[in-house]
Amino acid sequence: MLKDEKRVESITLSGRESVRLANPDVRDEFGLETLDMNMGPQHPAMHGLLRLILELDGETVVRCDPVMGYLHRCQEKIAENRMYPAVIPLTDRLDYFANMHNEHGYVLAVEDLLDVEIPPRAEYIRVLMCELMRLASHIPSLGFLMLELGAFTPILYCFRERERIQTIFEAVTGARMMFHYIRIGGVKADLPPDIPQKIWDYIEGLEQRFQSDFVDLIQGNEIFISRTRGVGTMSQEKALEMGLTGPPLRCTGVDFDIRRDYPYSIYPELEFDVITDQAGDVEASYRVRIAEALQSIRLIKQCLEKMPEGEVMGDLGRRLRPAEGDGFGRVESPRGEFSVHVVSDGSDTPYRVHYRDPSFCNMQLLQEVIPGHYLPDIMPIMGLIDPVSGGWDK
C-alpha cells in the first residue's frame, strides 16, 4: 500500500455507522485532530467485560460506542431445555448483585401461568430477602463510585456491610451468592429460629453507622462534588426516551417504581417512599441510592414486625406442566425494572424465556451522555448507571 493511501475501516455499532480514518492528517471541522481509542474490554475500572470505542478530541470525548457481548452465555436459550424449577439457578447468574430479585422475577412469571396460592409467610420472606439484597447492592455501588474517583476508604466500609448481609444469606439459604432460594410456590425453607433477631440487630447497627460511614464521609466533600455535580446530566425527557429505569431514571425526577406502580407480593401492605431527585447527574444518583438504602431498612423492619406464621411453600406437584399461554413477572431490582416473559407450550420445559435486564437498558445512556465530557468522567458516569456485566450479557 502506498504511503499516501487512505485506509478506511467502517464498522456498524449501536445502529450507527462509525468511520475510522487511519490517517494521521485527518482533521475535524475546526482543523483539529481526533483520536480513536479502545477502553476495555479488559480494564481495571470497568464494570465487567465492556469495550468502549471512544473518539477523543484531546481529553474530550466526541463519540462513545459501547460494544457488549463478551460475556454472553445464551441464558434464555438454555432455559428452554430445562424444567421450570431448574431455570432458577440460571437466574442467579444474570445480575449477580441482585440474585434474589432475578429469582423473584422469574418465579412470578411462572406463577402467572399456574393457579397456585403463595403462603403469606413466604411472601414476607421473599420481600425481606430482596430488600436485604438491595442493601447488598446499593451500598457497594457507592464504594465503587468512590473508588473510581480515587477514594479507597469507603469501599472497605461498603464491603464490610455486604459481607455481613452475605453471612445472613448463608445462614438462610446455605449460599453466599448463588442462592436458588426463592422457589415456584414459595421459598426453599423457613427462616432459622435465630435469624429474625440477627437481622433486626444488624439493621439497627447499620442505621447507627449509616450517617457517619456513607453520608458524612462522602456528601459535601469538595472533590466528590467537583467530580460528580453536573457530570452525566440528562433531562427527564431524554431519560424516558432512552427507556432508562431504576435510580438513573429516578435521579432525573421521574417518579416511577415497580413496587408501587405495578405492585407485587406484599409491597401494597408496606409503607415506603419512592425516592427521586431533580439534578439528573452522578451526584443525584448517589443521593437516590443513599435514600433508597434507608427505605430498604424501613421495609425490612416492617417485614420482621408483620411476618405471619405458617407454611412457606404452596401446594404444587413434583413436576410442573403449566397450561399453554404467557406468563409475565416484573420486580424492582437495585438497577431498575427486571422483567421476565415465559411462554408455555404445555410441557414441563418453557417454550420461550426472555429477560429484560435493567443493566442492558441503562447502557444506552453511555452513547448519549458521555460525548462532551472529559475522559476521566467516564467512570463516574458508569457509577451513575451501576451496571453489571452478567445483566447486559445474558
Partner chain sequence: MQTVLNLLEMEPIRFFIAFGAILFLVLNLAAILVMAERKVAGYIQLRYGPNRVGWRGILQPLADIIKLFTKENVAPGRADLWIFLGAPIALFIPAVLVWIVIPFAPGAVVADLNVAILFFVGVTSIGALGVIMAGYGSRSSFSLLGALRGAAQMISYEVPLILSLLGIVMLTGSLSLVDVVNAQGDTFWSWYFLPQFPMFIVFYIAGLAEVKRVPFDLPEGESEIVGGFMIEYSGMTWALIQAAEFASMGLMSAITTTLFLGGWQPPLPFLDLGQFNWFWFGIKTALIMFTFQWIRWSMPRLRMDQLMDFGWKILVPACLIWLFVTAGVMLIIPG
Given for the second form:
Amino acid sequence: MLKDEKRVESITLSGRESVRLANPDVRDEFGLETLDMNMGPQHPAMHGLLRLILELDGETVVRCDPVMGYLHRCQEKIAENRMYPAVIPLTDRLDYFANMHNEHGYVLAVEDLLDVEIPPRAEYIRVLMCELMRLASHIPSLGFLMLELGAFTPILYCFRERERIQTIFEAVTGARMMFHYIRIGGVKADLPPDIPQKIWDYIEGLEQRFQSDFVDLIQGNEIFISRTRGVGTMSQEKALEMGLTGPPLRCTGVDFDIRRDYPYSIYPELEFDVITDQAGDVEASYRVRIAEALQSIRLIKQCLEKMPEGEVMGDLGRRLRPAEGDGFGRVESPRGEFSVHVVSDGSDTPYRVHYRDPSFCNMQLLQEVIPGHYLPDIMPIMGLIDPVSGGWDK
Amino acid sequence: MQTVLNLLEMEPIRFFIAFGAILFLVLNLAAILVMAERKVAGYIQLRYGPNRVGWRGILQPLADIIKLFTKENVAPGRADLWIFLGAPIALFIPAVLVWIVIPFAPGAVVADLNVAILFFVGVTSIGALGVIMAGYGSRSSFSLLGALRGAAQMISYEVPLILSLLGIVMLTGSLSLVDVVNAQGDTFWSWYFLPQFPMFIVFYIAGLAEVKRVPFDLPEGESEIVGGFMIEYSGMTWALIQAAEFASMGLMSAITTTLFLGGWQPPLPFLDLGQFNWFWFGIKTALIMFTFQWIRWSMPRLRMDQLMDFGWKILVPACLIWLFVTAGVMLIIPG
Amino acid sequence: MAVTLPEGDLQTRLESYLDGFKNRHGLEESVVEGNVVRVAVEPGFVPAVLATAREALGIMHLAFITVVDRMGSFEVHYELLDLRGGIVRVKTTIQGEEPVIDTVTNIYPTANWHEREAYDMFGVAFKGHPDLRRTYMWQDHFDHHPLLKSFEISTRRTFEGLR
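Could you give the coordinates for the form predicted together with the partner chain, as opposed to the form predicted alone above?
The next block holds the full complex; its first chain is the one shown before.
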C-alpha cells in the first residue's frame, strides 16, 4: 500500500475486474471461463506502444483496459527546466505525426502570455505548414486503417504522399520530421523562393490522383464496407461525454472545429468547410478524413494565393520573460483539439506546461466502445481514433 | 541399360522416384512462390521488391533459405514440445501428398487413383489438424485463437469445396483426375469452367479460404493476432510452415487447373505439344497462383462472423442450386 | 439523437453563463474576459459549479484539467468549452501538501483520464473517482509524483548566467 492510496478514500477497480477479484471463480452462463489476453505493447499492428488488457469470450471482447506509459518522457517536467523557446523542439516529439500543430499550439500559448505582434506573412506560412502537415497526417491514417483491416497496399500509396510532403518540409525547415520551425514571434525562416511553386505543383498533382488512389481504391471495396460499417458506432452524446474532438467527434455529426469555432492565426480569413458525417462509425471517420484532406488542399491553395510579403519574425527580446499569468494555445490538430496551458511565474522558464493531447483524450473511447465488439474490430476502432503514441504518452 | 530402365519402371521404385521428384518440385515451388509473392507485392505497391541478390533478386529464395537454416529454432518454455514440433510436419505432408494424384502431362501422374478427388478432399482436411496442433502446442493465447479460427474456417469451407466438386464428378462420371482431364477435351470452351461457372467461382473462393490466403487469412490475421497459429515458430519450423502454406497454395492452383481449366489440355487443338503439354499445365497453374497473389495484395481481411456467413449462407446454397441445375440439364440432355 | 449546441451571439451567451454562475453559486468575482468566463471557486464547490455548467448552461465539453503545484497549495484549472466560441475557466486552489478534491467524472465522464493523469503526476486524490489508477507511471513500487516541484531531477538547470 502506497502512501497516496491510503488518502484516496475510494480506490476501486473498474467494474468487471472488481467482480472477478471478489469472486475468482466467476464463470459465464455456460460454465466457461473467459480468456485474458494482452495486446501490446509490442503488438506489431498496435498504434505505437499501447497495451490493451483484454478479456475475451470467444472472439468477443468483454473488457478492454488500455495501459499507457510505455513512451512516457514526462515532457511537461522537462519543459519546466527549459527556456521558453527551447521547449519547441520538445513539442515536436509529442504527436510525431503532426509536429507542426504541436509547435503551433505551444507557440500560441506563449504568445498569449507575451502579447507580441506576429507578421502576417509568418501567420500565412504557419497555416500553410499546418495544413500540409494535416494532409501528411490524414492520408497515412487512411493507410493505417487499411493496414489494420489486413490490406497492405494502400499504406504504401499513402506514405508516398507523406514522403513528398516531407520533402517539401525538408526544403522549408531543414528537417523531415522534427522541424522546430514555428518560433515564438514568427517562423524560423522565410520560404525558399522556389517552394511556393513546388507546393502548388504538388497539390495540383495530388488533387488529380486523389480520387483514384485514395477513394476508388478503398471506398467501394465490399470487404472494407462490411468491416467498417457499424463498427465502433457511437452516439453524439457518447462522443461528447468521452471528450472526443477532431474527426472522431465530427464523424458522429457534431459540428465542431477549432479552426472555425475558436479561430486562431489567419483561419478567419480563409474559406473552408467543416466536414461532418452522421454515422459515427469507422467508415464515417474514413469519409471525414478524406473530405478534410480535400479541404486542406483548398486551404493550402488559398494560403499560397493570399501570401503577403514581409518579415517572418516578430521583434522579441533575446531572453523571453513573460509576465506572470496563464497562456492558452488551442489548435485543431489532425487528431483533434491540441491545447497547451503555459503557466508563467515571470522567469525565463515556464512554471508549468500542460498539453492536452487529442490522442490521449480520444483514447478513452476504447474502454467504452470496444467491449461487445469482436477482437478483429479493435484495430479498425483504433484506426477511427488514430492515436499516436508520442501524443498520449507525452 | 534397358534392364535398369525396366527396373526403374517397376512399381515401388517408380513410385519412390516419382515421389522424390514431387517433393523436390514442391519444395522448389515454395521457394519460387515466396520470391514471386514478394515481387508481385512489390510491383503492386509501387516498389521493386527484392532486387539485391543475383540478377533482379532472383537468388533471394536461396538467401532466405540459408538464413532460415542458420536461425535458432526457439520453442516457448511451456510449449507441448512434441505437438509443437509435429505441427509443421502435419501441415507439410498433406500439402505434398495430394500432388501425387495430379496429372502433369499425358501419362505423367505418380498414382492414377480411381478415387483421386476423394483422396484430395480427405488429405487436405488433415491440414486443419496441423493448424490445431500448432496453435495448441504453442501455449499462447494468440496461437490458440488463430488455431480455433483456422479449424473453424477450414472445416466450414471444406463443405462448399466438396459440393463444388460434385458437378464435375456428375459430368465425368469418375473420381479419377486423369479421367476428368481427358473428359475436358483440347478446346478451351469444352473445359468445365464454362458449364460449371458458379462451381468454379465457389471452388476458387473456397480454395482461397482453404489455403488461408487474404481475404480469408484469419488464422494468421497479423493485424490482430499477429500470425495466429504460427506466432511462436522460428527458423526451420517456421520455414516448414511457410513452405506448407505455399505448397498448398500451389496445390490449390493445380487442382483448380486440373478440374476446371482442362489440366494439361492445350487451349486449342493445334497448340497440342504432345508430351510437353505440362507447359500448358504450368502456365494455367501460374496464372491461378498469380490471381491468388493479386487478391492477397489488394484486399482487406474478412471478420470471423462474416466469413462464416459467407461460407454457409452464400457458397453452400449456391453450390446446391447449381448441383440441381446440373442434374436437371443432364437429365434433359443425355450424354 | 442529435445534440443541440448553443447558438446565438457569443457575448450574450457569455453573459448568460456568468449570470448562471452568479445566481446559483454567488461567485461574485467571476468575470468575462474576451470569450472567456473566469470562475474561481472553493474546492468543495467544484462539482456543483461544473454540474451547473453542464446541466443548466449546456456546456458540453471539458477540454482538460491542469494542476499547478504552487509549493504549499495546488491550483486546479478546469477548461470547459461550449463548442461555439465560449470558454469557461474554473479555477480552484487546494491548500496543503496532500490535496484531495471531489471528482467530476459523474458530470463530465471525460474527466476520468484527466483526473487519473493529475493523480499520477501530482498525487491529487479525486474522491469518488471510479478507477483512480496511475496512467503513465508504474502501478506499484513507484511512490513519487514526478510533476511535483519537490520531485528533483538530476538535470535541473538554471539560466542565471545568461543574459
